[in-house]
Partner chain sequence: MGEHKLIMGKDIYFWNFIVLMIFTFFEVGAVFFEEWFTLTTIWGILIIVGIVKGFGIGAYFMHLWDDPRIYLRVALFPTVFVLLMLWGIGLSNPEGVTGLPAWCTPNWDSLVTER
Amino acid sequence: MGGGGSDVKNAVWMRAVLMAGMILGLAVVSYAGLGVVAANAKHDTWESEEAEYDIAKKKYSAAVENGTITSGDENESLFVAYGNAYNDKTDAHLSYLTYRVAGLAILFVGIIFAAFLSISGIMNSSRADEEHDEHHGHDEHEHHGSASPIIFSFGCLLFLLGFPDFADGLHGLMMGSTKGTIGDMSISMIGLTVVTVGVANWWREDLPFNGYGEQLATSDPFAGQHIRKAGIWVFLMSEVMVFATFFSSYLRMRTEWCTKWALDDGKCSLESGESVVLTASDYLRPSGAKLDKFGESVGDFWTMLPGAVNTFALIISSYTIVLALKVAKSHDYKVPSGPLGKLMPTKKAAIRNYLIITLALGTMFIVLKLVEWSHLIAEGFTIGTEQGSIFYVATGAHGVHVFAGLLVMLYMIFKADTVEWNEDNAQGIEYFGLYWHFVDLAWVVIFPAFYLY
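Model, the form predicted alone [one chain]:
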């Protein structure tokens, strides 16, 4: 649905291009610092530890061949040195992945953000101001049909058609390989471009909306409610069913597995021919999983830490978007005292900055999610297993919902910085807040089930 209201001049739309440049610049600097400088230093350490591991392995193998020591004797100093060298090499590799993947993730997210802003700004500023005025004259305070959902849906279709190859290409980039990545990602990137065009068209239709002409539902059970609010609730009902499917599927499979920690605690037993099942929580929990060769723990607290941090990040982000809505609906905004007052000197700045904080927390969620995945994959927990497939599908679907919310939030920040939110049109923040709270609540359920159980 598009809305009329005040006209939006080309100069306003060009501010989106300026915002895109700022975000892209920040992403490039972050990538250079994390993904290049810090990652290269960690890569050198990784190579050094790998060389130490090769030396320890040769000494151990030679001693076994000569009969000096017995293979698998954990009391032998060479065996201990061999195991320690392996663990040091693994830790160095994970440390390298942390910086490399974080840098690449920030760069990738920054490019997508910049593309949405710049394409929307350029497309919508391409018309002369006179055309804006003419359009405004025939559309004031009036909602109308929109082609944006159709364009957006077609882009999603293309993205999903190419997603398997896109995932392979993205994995290659994360791991430092560039072979075939451009071709693998092409169909999905075209889909993302079409999605961006659809979003740009929606921006043009919705940005001037000043709160007047909001359509009301006329039939039960939503009679008298804003149609957009009823629509978001119906949408969230469908989303509950989607995530309930993931969650129930996981619990159904999980109850049949004899996991490492359950076996150690005597809560299950293995039948003939069965093997222990290592879930994500085993890899994430300290001392949760064991290396077959050395009997050393590969459970990594730092691999679970991103999930824990993300939980608090989403909870805080739900709070900050509520603060943005509260300020937008206030009739007499009062500047907070202390340092916060310098960050929120006006009502306009307060709304914008609360939304920016929400965007930053959501972006941190995506970056830490990719870092966590890189650690799990490096430790052997891949999507090719029964337990890995449901974990990556469920947490990945949630991550996609977070990222989609961030793209909408970009628009809200742009509107806060230009046309402005106020008590008349603040329902836009309210409706998006419902979606964002749902994403937060979904993660509060996913985290204990997939990470701690």
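Residue numbers count along the first chain shown, from 1. Computed from a predicted model, the values in this text were never measured in an experiment. For clarity, a rigid core is taken as the largest C-alpha set superposing within 1.5 Å between two forms. What changes on going to the form predicted in complex with its partner chain:
- Relative to the superposed core, D44 undergoes a C-alpha shift smaller than 2 Å between these two forms.
- Relative to the superposed core, K260 undergoes a C-alpha shift of no less than 2 Å between these two forms.
- Comparing the forms between these two forms, the C-alpha position of Y53 differs by 2 angstroms or more, with the core used for superposition.
Here we have the form predicted alone; I need the corresponding form predicted in complex with its partner chain.
Only one chain is given; partner chains and other molecules are left out.
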């Protein structure tokens, strides 16, 4: 951190607690609406569709046994009814999963957002006002070391140590399976708590920093450049290597698989009894190779929709963060005409609200991704296969990056109300924006490679 600090009073930190309450309230209401009321209604529909399916199946099987109709004759009304009942049952199941998982995902994300805000708010507002002055702000060029990243990293270590059990526990909670219980999530939850405390301390140290007095690098190759900007670029390039590893692993594995695509192209052949290797795109793409029991492709417009919406959501969120930076750097903010003017009445409100829109789009990305995963798992595309493993690890790692970005964004929204941003001190938004654009850029590669190819 550089200098240029200002005093942050307890009342400001209490706003974080207020924000936490609002987010938690919104998450609980969304969960009640989507995950309980709507999901229960969809569950009833699913059960009745299951009953209809059983009846249609019995009628069809009886007719085949009696010799009234030929097995698999597509012109027979009983076969058509059987097929339609199967489709209705499958659709009803996926529809139930959509609402249930969306509700739970919003609740889960909301609880984590609220935990970060409330722990930071309570920890920092409980300190005497004088203590906030103790370390900050009178030298334009002072520099502080911070122990927060070490605390944060230790929390990440604990979280990852307990992650396999955490995943089982989460699966048990979300899908109602007996594979794991909430107790399995304990080590990871302790890790998350340590992460939260580390982040809260980090926020306390950063909030008084209003962006003036950015430190400059003094030696080549970055001489004269902001140290933090050079740092974020080097960090992003290390992230490129992480995603390049996933991507090259996938490509290497893919060259070994006899997929429908490779088969049609004459690049491989199947022995009798073998079947093509099914990738995620075979479950999602219209005319994908995954067929249901009636020989129809399970992929269609609706299975592609969450991934497609997410692609647009990330592009739009990249633009909204650019708009937040543009407004922050503007000398003379002009209130937009029409309804947008009511949403952005002042420069401060405009920056904050553009960031809130970005947060909402990012949250939607996470929710839709989990919904899509639940559909894939329900249709049999699990992490237990090579194709599933690389798909869930790569897209999951991207999702974790989006989620980490959302937590930082939460802080930026909070900070937007305490700092007067202008052309000389808006670097915080710019540097965070670089990270967010990188996440978008990674999706530009992941989406076609894993969803469409």
